[in-house]
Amino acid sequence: MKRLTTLLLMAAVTLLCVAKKSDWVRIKNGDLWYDTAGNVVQAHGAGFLQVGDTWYMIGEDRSRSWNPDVNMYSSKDLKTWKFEGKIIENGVTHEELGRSRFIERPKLMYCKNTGKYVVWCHWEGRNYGASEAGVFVADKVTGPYRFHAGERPLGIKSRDCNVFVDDDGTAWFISTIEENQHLGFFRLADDYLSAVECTQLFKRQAREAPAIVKVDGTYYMLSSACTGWDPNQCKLSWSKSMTDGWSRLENIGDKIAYDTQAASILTIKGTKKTTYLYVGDRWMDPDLPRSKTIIFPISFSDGQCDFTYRDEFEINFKTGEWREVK
């Protein structure tokens, strides 16, 4: 009986160790992503929304290069991706999509005030002459999404973009404005469907691909210069207010942001730690349809950002910890 008890105890300890080990997910950069059906993941310029323990990712389907649909995928570990469908589709969601209109950088939010899911994106026309923002809305996270509006927010020319939802639920649409000269910080209405106020920042500094995160009461923004598909220096700015007091832009990382351009910053809140993950596009590697998505942990403190590339790392989504791969 004693031997049986000892064996059962050893088995229990083994199972516990296996369970703990399985909580760690290894993420490797530089390869194409494939969904659970074996197809290449197409979600460039990705936006993310966490619902419970599930991450929903939307992005440009560049399999046809110049007329992207918007795809949605879901994952619990940012590695195993299930294709949920085309939430915005050329000629279906809007008759001019794929003809006189195309979409870039779609971003997803949940509005607690209305219970709706809202997508903001760059809504563009031939030769980038429209310079508008597009808004889509759905009752469920997986859609179907309905076209709500396509216009210049508050009449201001708007292109490359992102969104940010603050702790109090206030939503912001951040985009390059007025022929890419400045950044426009647009505060959105309570239903997230329109802009109600704009603050022009970083005037004549030609920044794009803005990505904002809030850490310990401080807003941090990563952004790039406007150099088309070619990578350039990522720069950091920080402030205690969304509309005032932003620090001057400081270089972080190497001179080409490890061959990436910012798409999103994810917050992984665990039982032990909060980890921040940088998500960037490695455009034109080797071509537009096969551009890579790159993820690695970064950290923020006292107006600084540790922006160090990792070819691979491991993360525990339960505890929020990450570790180097030995």
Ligand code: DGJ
Given for the second form:
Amino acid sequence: MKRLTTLLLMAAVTLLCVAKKSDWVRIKNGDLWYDTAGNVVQAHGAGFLQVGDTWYMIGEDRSRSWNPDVNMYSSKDLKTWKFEGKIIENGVTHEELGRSRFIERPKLMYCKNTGKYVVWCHWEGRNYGASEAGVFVADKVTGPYRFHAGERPLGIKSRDCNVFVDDDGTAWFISTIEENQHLGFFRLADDYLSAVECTQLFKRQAREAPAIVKVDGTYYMLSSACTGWDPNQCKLSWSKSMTDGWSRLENIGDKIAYDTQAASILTIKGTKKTTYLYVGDRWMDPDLPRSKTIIFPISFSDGQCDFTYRDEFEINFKTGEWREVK
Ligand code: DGJ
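The form predicted in complex with this ligand, contrasted with the form predicted alone above:
Complete assembly follows, chain above in first position.
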């Protein structure tokens, strides 16, 4: 009897340890990701939307290098990715897509006012001459997504892009405008389907790959210079307002952003802590199809960003904490 009790106790302790341990997810950088069906995850220039405890990721399918479709994946731990399908497909979603038009940097938002899911992206043509933005809309997060518009927002030439939804639901499309000279901060209409106003910022500073996050009432933006697929210095700017008062761009991290270019910044809100995760593209590693998605925790305070690369780290999605791998 005593022996049985000891055995049961040992089993209970083991179970407890396993349960506790499984709250921590280890993320390792530098390798290709595989989805739950065993296929390479193709979601470059990724955009994210959190719905409950599920993260939806959309991005460029670069498996044929050029003319990417847009793939969607879902995950609860940013490590186990289920392929949800091609939400935007060449020749299917729009007849010109894959022929005279291609997509880069698709980003996903949920519009509370309409109950619709909205994708904004770079909608491009030969030699990056079109310089347009594409808008797609769906009733369900996984689609089907319908083409809504492909044009220069407010008539302004627009390339690399991202989106940002503020606490009050105001949505922004931020893009590299007028032949890569400035950044355009486009405020979107209440239904997120068009731009209503553009504020030109970072004039003649040639920034691209913008990614914005709001931390304790302050907006922080990471961005890169324009060097094609080659990595360059990531810079930080911060402001108390989206359209005014942005600080001077400051270098963060090493000279090539640890061989990445910003795609998104995720906010992991847990019961104990909020952790911010940088998501960047390690392009051409060694070619476009094998470009990697890199994730590591970053932090912001007092106009500063601790942007330190971690090859591996562990994160607890319940508590929001992260820790080094020893
Ligand atoms: C850098 C951009 O950030 C990418 O999205 C892509 O447009 C490449 N340039 C193309 O060279």
